[in-house]
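Presented as structure tokens, the chain that follows is alone, the form predicted alone.
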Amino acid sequence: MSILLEEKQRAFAELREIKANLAARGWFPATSGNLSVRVGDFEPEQFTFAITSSGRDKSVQTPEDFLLVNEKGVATEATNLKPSAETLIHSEIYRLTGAGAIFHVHTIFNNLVSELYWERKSIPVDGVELIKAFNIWDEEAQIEIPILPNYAEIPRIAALVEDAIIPRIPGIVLRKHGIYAWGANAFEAKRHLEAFEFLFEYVYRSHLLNK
């Protein structure tokens, strides 16, 4: 697919702003995490997205922070940069949801609750106001946020994404790893990510209070 220069520049600018915002919160420890924004037209079997480069310090801004890849996670331009190791997970989420942006961060609370509820294979949240951030408006809504195993081989994780996705829950957690949150655009994906992180902290602290 042909990508206009201004579409690429817009995607990189969005990622740069989001990266700075989330890095300031300490959500990218030790170069972890990755961000992507879809660029141009979309078909489930053919699309392009901008993604963070592998191994970069996300607390600083450099010209080598992002690159464009196709639906297979292959760079679409000549470059020595490598996309994030977890690019295939982004590809699967885009293919299955048509999302416009996907943000993945590692935090203490998303790691703790993923282990706490691992046997259940989902994180329960009951009646918390910020569930409305996902456009779920039921009174005393109850949701389950899916957890997947954190295999060393990324294709094994990617193969599980389709069965794990719950249409009204824009996120998946990897056990003792982190959250993938997505939305129709960068603004919505950031809102969803912030809501998930609030809910994870709530669930964990509530668990401690009720022990």
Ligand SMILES: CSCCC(=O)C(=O)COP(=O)(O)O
Contents of the next structure:
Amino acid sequence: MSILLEEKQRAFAELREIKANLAARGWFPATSGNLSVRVGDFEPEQFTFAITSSGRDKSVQTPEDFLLVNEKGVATEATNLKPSAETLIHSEIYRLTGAGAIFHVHTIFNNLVSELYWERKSIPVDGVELIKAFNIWDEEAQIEIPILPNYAEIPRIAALVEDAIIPRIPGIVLRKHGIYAWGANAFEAKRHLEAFEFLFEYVYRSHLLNK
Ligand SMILES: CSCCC(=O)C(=O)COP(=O)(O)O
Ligand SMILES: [Zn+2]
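Switching from the form predicted alone: structure of the form predicted in complex with this ligand?
Shown next: the complete complex, the earlier chain at its head.
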């Protein structure tokens, strides 16, 4: 699949902007986190996406921050850059959802609630207005946000994604690790990520209040 230079530049510019925005909130501590945006045509078995390079300080902007990879996570252009260590999780989410963008961050609140609700394997949220950010408009909606184990081997986590995805919930949490939030495009993925983080803080604080 050939990607036009223009499409690549647009994707990198989008990632650069979202990276700076999320970094300003402190959502990439210690080089953690990764971001991707899909580029070009999509078929579940063949697609391309732009993703952050691995291990870099995501709070600084450099010419080496992003690269293009295919659905197997292999670079599609000659480069010395290494894609995110978690690229296979992005690939699997794209394959299964056809999303346009995926953002992954580690925060204190997503780590805390993933442990608090680990045995349940999902984080319950009841009747909070911001659930509407997921386009769920029922009054007093109740949702469950899935939690997966944080295995050291990324392919083992990727293999669990298919069974974990709940179609109306655009995110998955890894235990004591972080969240993957996605959307049809970068605007929607950011809205979803912000909603998840708001809800995690709400869930954690209400747990303390009810103790
Ligand atoms: C120091 S963070 C450990 C790896 C991780 O969870 C992460 O999100 C960043 O990995 P990447 O390879 O995308 O930099
Ligand atoms: Zn991570």
